[in-house]
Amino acid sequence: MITINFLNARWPSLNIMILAAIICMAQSADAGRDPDPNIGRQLYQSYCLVCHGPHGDTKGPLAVKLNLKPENLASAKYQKKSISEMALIIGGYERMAGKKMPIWRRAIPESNIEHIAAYIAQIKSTDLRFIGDPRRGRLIFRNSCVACHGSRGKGTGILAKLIGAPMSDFSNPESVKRYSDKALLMIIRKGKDKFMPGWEGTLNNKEIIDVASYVRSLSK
């Protein structure tokens, strides 16, 4: 948040120039940000899921309601496209023949369109970072895991200290790399060694995937 306390009522044109410069700097900073599929997923769920479905390959509820035939974004046709090519389609610079595709550049910033395009490029991925929701996983982690693993996943939780349980440091990339996605999910589901309990039955399958996705994000 930028607080402007130096504007001079005697020089309104100067004030306008200062404000314009600040806005331009803010826009430039956002424009320079690399497309992020994790941000794109949230945007996709807000704007695209209603037509293209949760995985891009089925009819969403609006498409069913209006009897639309949305493109299969998980098909080879679209998975072969680059992020920039997909962004042009989403933005409406390139039209889908015969399709009632909204021109999204009229409604959302170009940077958000690029984030969505980056997510679509990963929509068939089996990587935990993309099939899980780390935001929901963070809430589950805070409610169920911090007693042992600590609030930042460093393995310094109060319960772990009390019972003398050795814990992995999830913030250390080397510590997390030891486990494949499949192994990490299995540990959360079934438990491991003496102290790690299995959460299957307490958490549903989607919650387990989400919390595993969050654990992966801690080592960034």
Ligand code: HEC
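One more: the block was the form predicted on its own; return the form predicted together with heme C (HEC).
Excluded here are partners and other molecules; the one chain stands alone.
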């Protein structure tokens, strides 16, 4: 308190600047913490799938083994809740008595719980089998996609310039994030509009999943 008083007396404008900087930092930290379903998906796979199953609607292998009855997370009961309501339930703040699910706030930081809640909000439109190997996807991308999409998917490939096609920048989080996994795989399988070719038949299913994972990883 003494230092603050001292600062106040001597350099009031400096004080305001420090305060403004602190507020800016707090705000940008908040923005970075937006619940992200892509992060949530990986966390879900690590912590929840064993009991709730790959689509949230079936028993995972551990639930079967322990004869647990996990709730159906894809059901309307949970799908109509907001992300923050779900985060409270998962964190165990709003747990009803006698429930058998772990109290996750003891094991997972709150921001990660929100990422998981964001993933659960779209669990019906995504496909966990989608998780491929982005490192292998990178090699496939270099072979099959770079000519148009450019290195790291910036949209600056030579062919794109030749055909004059408008390309999105995959490193921009707004570009492919708007697609669910299913939609993203569909574009790569079947193609899009005039110039994006479909890869089904040229790449096998595993390769398509790997390259889609790589495309996703570009905007992280």
